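Starting off, we have a lone chain in the form predicted alone, written out as structure tokens.
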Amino acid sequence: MQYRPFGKLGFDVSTFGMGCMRLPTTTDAEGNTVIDEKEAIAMIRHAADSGVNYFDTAYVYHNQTSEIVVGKAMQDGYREKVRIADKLPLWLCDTYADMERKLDEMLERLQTDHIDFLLLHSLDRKRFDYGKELGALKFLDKALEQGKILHPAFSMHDNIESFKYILDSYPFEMCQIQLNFLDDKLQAGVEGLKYAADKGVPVVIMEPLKGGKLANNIPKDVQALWDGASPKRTPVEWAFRWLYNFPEVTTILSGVSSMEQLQDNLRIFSAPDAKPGVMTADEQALIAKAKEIYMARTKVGCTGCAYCMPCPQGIHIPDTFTMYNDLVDPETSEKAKAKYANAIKEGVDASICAQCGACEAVCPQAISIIDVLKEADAALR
């Protein structure tokens, strides 16, 4: 496992960090899709025993339990041979005292008397802004005093601007962006890595894979492009080594959902150039064509987090953008058409939308869902 200094604070990480928002899942006794604990706390334990230091999960992930899984992943001595960090929702905050009450619920689940991370979660500028008239930093020095928390932190999801206004606005000591090769100049972004390496902050990377889709369903012009290169890469190699070759990323999240996926990315992690500084011109050159191509397929940016889940009136806004975006490929077109067809059966299509804006509210992306499922609606029929 390849590991990089984590900023000024004294310790080396692991270049892969294991995310627990997409832990395998299954089907309990009343047809609720649950974690997989078994195999889910068995990755995770074979994560660390292969090397991986740094695990990411949140209040909200999973149907708040994802957390408890990793907590029960972190026993036996699990827990003294990595750091953990984990996210506060503001958005679920109403008073100073529910931060305070829910950082303390955090620690119940993790079993655990600190975190080494806290995020504040899911920041835009007017949550930020919002969070701070809450005391949310404030919070923060309070929980570092007592030690629950070892690090304040943030993950986001805006502009440079505003990613800039929340980084200068207290001594973070680390921040949580959205970076990928689609994405260099959406968010924060390429100059937001730059920035806060500049300021000494490190940087966590999530969304490497864009939600899976530099990984699954690769259009054919784009594969083309990898088969042709030398030596040969998987997608998801090429995804991650773009990454990896920033020297100011220090850790790269991946949302691993099956043992297959762990064995993969820890095989890419582990091997001797996965460094900084290792891709040649021609290496980049090809990276922007499959960008090129890429956005050119692109209806709508959603990666999947299912943030916006799930609906009041029972679409499924993830699978909706998934079929429009399909719509760009003659060969996946029909399909989507199809699939959609079955959701107008099923009465939940996204005609049925009430408008009621829950979603909006809470999508990482910023994506107009109300209008883009408009949009959807009537190209799909």
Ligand SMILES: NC(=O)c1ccc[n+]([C@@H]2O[C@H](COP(=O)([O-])OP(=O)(O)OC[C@H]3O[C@@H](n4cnc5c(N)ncnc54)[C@H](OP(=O)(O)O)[C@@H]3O)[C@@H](O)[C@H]2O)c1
Second form
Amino acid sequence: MQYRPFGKLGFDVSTFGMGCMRLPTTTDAEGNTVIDEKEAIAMIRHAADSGVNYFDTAYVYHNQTSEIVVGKAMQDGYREKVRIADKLPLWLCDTYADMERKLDEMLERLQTDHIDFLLLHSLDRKRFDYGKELGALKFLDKALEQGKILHPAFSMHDNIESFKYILDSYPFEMCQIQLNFLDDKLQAGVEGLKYAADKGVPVVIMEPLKGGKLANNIPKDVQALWDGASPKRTPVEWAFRWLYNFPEVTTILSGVSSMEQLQDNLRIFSAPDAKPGVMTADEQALIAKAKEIYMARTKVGCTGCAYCMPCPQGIHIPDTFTMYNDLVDPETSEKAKAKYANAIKEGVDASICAQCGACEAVCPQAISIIDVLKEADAALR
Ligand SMILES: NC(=O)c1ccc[n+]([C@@H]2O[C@H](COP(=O)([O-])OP(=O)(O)OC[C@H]3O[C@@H](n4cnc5c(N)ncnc54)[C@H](OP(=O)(O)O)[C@@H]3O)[C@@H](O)[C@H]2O)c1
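Form predicted alone done, so how does the form predicted in complex with the named molecule look?
Shown next: the complete complex, the earlier chain at its head.
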């Protein structure tokens, strides 16, 4: 495993950090989708045994069960070997006391007495200002003093101006941004990465594979680009390579939903050249071409994070957007239409949207979900 210094904090962290938002799932006795606990714990421990020393979870992941599973995995001496990042959802806090209560709950779920990195979760300017009014910055100071957290941090999905505004508002010791070769100019983007690094704030990357879009269902013309390159690399290798090439990137989080994916990522991040500054000009040009093709095919930039779920009406919003994007390609459009026909049959198609807006309030990509669902419904019928 390759490691990098975590800014000036005085320790090194594995270049691959395990995201615990997309753990393997199974179906329980009542038919609900739940984390496959045994497999998830085996994966977390295998990652730690293989040198991964950074794990990322959040209060809300997997219907508030990710922390619990991470906590179980951290028993038997694992907690002492790794650093945990966890995230406080300000949108579920109405009072200062709510933040304190949530933090205590997080510690309990994780079965630990401290969280290494506590992030104010999924900030945009509005949510950050709301948090400030609630006393979130004082809350961070106090949690630090009490030793309940070691480093205050935030994750963000907003534009570059808001990113700088938030970063400059408090002595944050880490920030987490969405970055991949399609999103180099989206949200904080590469400009934000460099801005934070210049200030000495370590940057952790989320959605490096755009939630799996850069790993699965690769468009034929993109695959042809990858196939023509020498040496030959998988789509996942190219996407990670574009990121670890940046010296400003500290840790790259990827959510893995199977042991095979975990093993693949361990292999990629253990390669001797998984280091900053390794990409040639030709490789950069190849990535730029792939980006061009992807951008021409994307109707909606959903990353499948599922923050919008569950929809009160039962619509599977990320799946609907995947089907909508799949319409662009003749190879996938028929399948998408057939899948949508099933959703209609089951009465969970996009036309039943009640326009409550619960999804839009939490979408990190700021997608106008209500409108795009209408578009998708019209196009997929
Ligand atoms: N703070 C925030 O607001 C926020 C938002 C999003 C994410 N995060 C955190 O950041 C982490 C990383 O983001 P992410 O999970 O979206 O990362 P990602 O790497 O962009 O996407 C993960 C998905 O990529 C696919 N994948 C991963 N490794 C693969 C491999 N070797 N081969 C084939 N497919 C592979 C899997 O898709 P399939 O499961 O479809 O196969 C997996 O679920 C999350 O887990 C979470 O901890 C935070």
